[in-house]
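So this first bit is one chain, no partners, the form predicted alone, shown in structure tokens.
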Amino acid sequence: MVMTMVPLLAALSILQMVSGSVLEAFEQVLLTNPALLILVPVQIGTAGNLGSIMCSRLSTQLHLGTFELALDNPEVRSNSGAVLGLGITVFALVGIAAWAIGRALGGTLSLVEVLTISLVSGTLLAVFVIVVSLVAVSTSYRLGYNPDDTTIPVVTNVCDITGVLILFAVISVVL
């Protein structure tokens, strides 16, 4: 395990300094924006704990030996979907209350504009994460590796970046 953890965190690390890049880029958009820069972290952190869930469930079903890798099967339908709803209703949320605590900041956000960049971005970003997922678990299972030990990292730094590039990509159309 410690054989295939080490070079696949490696490379995780550097996508991360990536991200970390793209984070510097925005920052003076984030610093005039508080309700902003509060759905970076919950954006990011919630994407993984979807990614995290997805794999469990897929990596639970592959070793029941119900898993197959489909869009005619129920079973990835169904948990597609329940993270996909999942998803958008916890990304209304988070916009709702980025942009109460922003406007307590002093923030100008108005809520549409609030609420319209977490939903959008949400959505896309529970889109991205059903589907690296998908191909997470599947590509781990044929390459030999226990999907229960390198999906949800390779899911979650994966959504951290991917998460930050939507975000900001949907903050440019909107603002």
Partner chain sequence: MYERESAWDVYRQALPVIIVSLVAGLFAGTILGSEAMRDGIESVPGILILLPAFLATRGGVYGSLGARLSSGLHQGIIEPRFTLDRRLFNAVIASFINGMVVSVFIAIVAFLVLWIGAGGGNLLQLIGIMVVSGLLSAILMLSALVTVVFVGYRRGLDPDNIVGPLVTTLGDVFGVAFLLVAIYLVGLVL
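Next up, the form predicted in complex with its partner chain. The previous block was the form predicted alone.
Partners and other molecules have been left off, which leaves just the chain.
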């Protein structure tokens, strides 16, 4: 267990350094705006959750034979719609909460700014989660791996990194 897990975890940690370096590059912006520092773990965590839901539902459908990588597949549509809806709901709540807590911690960003950053980056991330999950499930199937085993770790890690990248891309546009 140690022999197989350590190399895998080590490789994933090196990948995570990409998001770490982005955070470090924005250190001053983050330190003066605690609302943005609050968004970091929430954004990473929520993207991972959305990705796990999408992947485990799609792989179940694959096993049941109802999955097909097509936009007019009703299963693909309802799952994508649900993930997008969950993303918009949650990132709206996150924006309001991060603004309020950030204010209490001495931040100066307005509600509109924090809400825009959270909603825009969150919605983009939700769309990204949907696309990556669809691609991961069908690729995994085509390569002969069981998507139950492979897709969740891959998608959560990809979404961790992309989440931070999208968040800071949106921050630099809005602020």
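Residue numbers count along the first chain shown, from 1. Computed from a prediction, not measured in an experiment: that's the story for all the values here. Whichever C-alpha set is largest while still superposing within 1.5 Å between the two forms counts as the rigid core.
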Threshold 2 Å Cα movement between the two forms at Leu165, rigid core reference: no
